[in-house]
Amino acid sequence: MPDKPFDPKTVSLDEMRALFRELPGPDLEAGTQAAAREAQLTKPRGALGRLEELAAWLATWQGRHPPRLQHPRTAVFAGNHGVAALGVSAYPSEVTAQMVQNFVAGGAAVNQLCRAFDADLRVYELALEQPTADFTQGPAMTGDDCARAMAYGMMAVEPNLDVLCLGEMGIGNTTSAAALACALFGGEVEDWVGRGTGVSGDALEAKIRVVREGVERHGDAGDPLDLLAAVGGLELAAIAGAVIAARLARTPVVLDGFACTVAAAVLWKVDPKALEHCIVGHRSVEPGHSRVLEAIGKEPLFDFGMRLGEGSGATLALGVLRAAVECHTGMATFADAGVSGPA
């Protein structure tokens, strides 16, 4: 975390660039002791696959051997979009406020996901009675706006989480992420929009004519950042910055869906290596989604036509990443186990 919290009243995008340049990197000497101990379990080298490369991730960018989780957090981010007003979404921008009570009350499925893994659930409103402004009219919020939510999705970040597990709810959001990846990665606008909460027929047809808009009047604003404030959301600029307090508090970071991952991708666009503390856990059916997996180089853990948010495909991977971490720290070496080791 920056030595001394920001001012909301004054922080801008320019002290968010800054923390760029503070970004640790991963803590070898944590990783070279988990390799050490891998091999030395009682299996064929390699042959857990990915688990054995969680385990090692996990110990890296906590900075400590053996990994642990005991402490994992879901934080979910809900902000409302301007666009929403403009036939984009299935359901109402009062779904989002609504769909936030239902976190509170338990009724939500990630509830149900943080209850099964032992997960801690904190939801963070970010303005629901001021959406972002209309970014076919104008910039969906201003630098300071931008940086505002960023600053405010640091908090998330406390004191000895295990990992961090990001998601998001808002009406409209697809669309913005949408927007915004094809701002940044390129293509054809097409190819980034899907059917969101459901639309189909005229609504998708006008959910891609929303994207169009934003892009060529947006395409050319600036910097990632820049490109953030001129078409994503409170929520996706809030993602971002869990995500660079995470990594400068050395907290493993799980990205969700298709949102969630565009926010995180604004980062890696400014700097490829901004992503290396973070997994994403499941791939959403959203089209976008595995265009900006693609291009920025993750894999995610699963692949269940999940498409929900909230942090949903986040929260479920905590299941493999428990298993391996049991499996790192629990298996007997072939010392202990008195097994003869490979030839």
Second form
Protein chains: 2
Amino acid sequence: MPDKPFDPKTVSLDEMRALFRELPGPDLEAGTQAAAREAQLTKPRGALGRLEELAAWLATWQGRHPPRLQHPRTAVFAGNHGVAALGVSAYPSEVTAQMVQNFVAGGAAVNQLCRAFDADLRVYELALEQPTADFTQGPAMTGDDCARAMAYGMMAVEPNLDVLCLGEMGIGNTTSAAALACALFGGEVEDWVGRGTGVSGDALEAKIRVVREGVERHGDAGDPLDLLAAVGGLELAAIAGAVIAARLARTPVVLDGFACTVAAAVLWKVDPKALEHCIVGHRSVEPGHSRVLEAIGKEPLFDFGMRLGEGSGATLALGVLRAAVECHTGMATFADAGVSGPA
Amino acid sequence: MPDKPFDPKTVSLDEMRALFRELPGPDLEAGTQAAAREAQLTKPRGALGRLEELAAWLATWQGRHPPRLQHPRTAVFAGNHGVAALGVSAYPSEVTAQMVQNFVAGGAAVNQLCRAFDADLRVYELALEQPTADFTQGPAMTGDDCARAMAYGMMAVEPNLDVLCLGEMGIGNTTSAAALACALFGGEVEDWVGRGTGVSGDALEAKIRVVREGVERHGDAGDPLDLLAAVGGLELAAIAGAVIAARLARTPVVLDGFACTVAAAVLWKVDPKALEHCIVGHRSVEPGHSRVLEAIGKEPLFDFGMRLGEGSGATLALGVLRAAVECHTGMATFADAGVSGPA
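Could you present the same protein in the form predicted together with another copy of the chain, rather than the form predicted on its own shown above?
Now the complete complex, all chains and molecules, led by this one.
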């Protein structure tokens, strides 16, 4: 996280822009130590495939060897969207707050996943009673509001977290994410719009129309952070803030599905190195997710046909990360075990 | 498992063949109960994708709803191969026993994975000092030896296991598995032979030659169980036995990589329904694995570039299975949580 918290009264997007100059790079020494140990473990070289890469990635971005996974956290950000009133979702806006209550009560998917993988779950509400403005009529947020949401998201990062899984809840936010992705990366509006929670027919047509109007109105609003303010959402801004704060705190990040990845992609568009400390848990069935993954060059761990959000696909990755760390730190070396190496 | 253990003195492949008439089918009522509950949980329908399918699959093949995952076991079978003396592996045959010692001492990858996912690890040695015969000169095993190994494998199944992950260790066994797969499914020898633990050049040429000689000599040896005896291995036969025993005991099975899946595919070739209680944990980089997966119609959970064997890819799946069970059993319903359904 930044050295001192931002003042919510005065925080601005320019303060956020300044953070890009402070992003730490990889700890190459930790990465080298990981590679050296991996070569001695009782298995053919490279035989654990991506598990080996994940152990090295954790070491490199935690800035220590061996990597640890004692304190994983899942942070879910919830926000409401002005465009939800335009008939773009299968669910009413009230569901955002209802699902937050479900998170608090322990009844959602992400609760079960956090319990399964011993993750600490934090849920952050972003003024649910104050949705962003309808971006077909004007900007969704002011720059200052967007910066304030980013600063709020930074609070999810605390010292001693070993990994941060990110997720979102917000009725209407795949509409916002589609507009943001199209504004960031171009292409046809239709290619960025999917069924979200399950829209079809008129609602899907409305969603495409709303995204198109948003992109046409705000596509030249400025740099990626300006676009985030213009067509994004409070929870998406918070995710972008959390990703930056995690980088500053040397906390590796696991991203979730479409909305979450698009929020992080704002940072990639500012500086492609800004997401080197991030992996993506799963490939959502939301078609825009594959497009944004291709744009930012990330291959997710799972392809399970999931489309829930709320950090579910990110949290699911914790099992694989734990496996990677346990193998890397717990396996015997050829010398220890008295196992013959290759002839 | 079968009602009473087989007598190792008299057991025959015909006794194994008789078991195919006793395989229980799916518990459709448990599957229906799983689907009914899934539809009430606080998420858009189908939004957990493959996790939902896995919960239903567990219920269907455990024969109960809700499904449980309190007692997972990983069983690793180790055997040696006559063909290992023909220069087909990067490692000497002694490594099989050395790795078994490593399993016992807790130093292998599968030990760490079992610890990560609270699985009970059992390691079964199949007379490591008595490798199968060189199948380029005659059958690897007699039918009775093969049946005895299958019966031994059945011992891995005990009452109250919730899922059984299977794996193998045996220097030379990707050579045996390639010959077995080619004999079962046809195609070009070269397409079934991969680098195994890491062979190339002359060793890879030797491996291809050995597989070709085995297939030419034994390709018409009889039914799939006869082929298993002719070119298979003791640990591969044990895996086939364990898969049958698990079906009889209503224990769902997770298969591992190339050698393990080919061993199970022997049963599929006898009766395609015989593997309905099995999923496959991961897609190995061993090219024959993708071919056999296509033949038996299974899509693995992970594609992580792994090629270790020893049950590592199967055991890794336990995290996902646990996630599936926790979500299915622990999530609130729309009614419980007071969350609005779709408009």
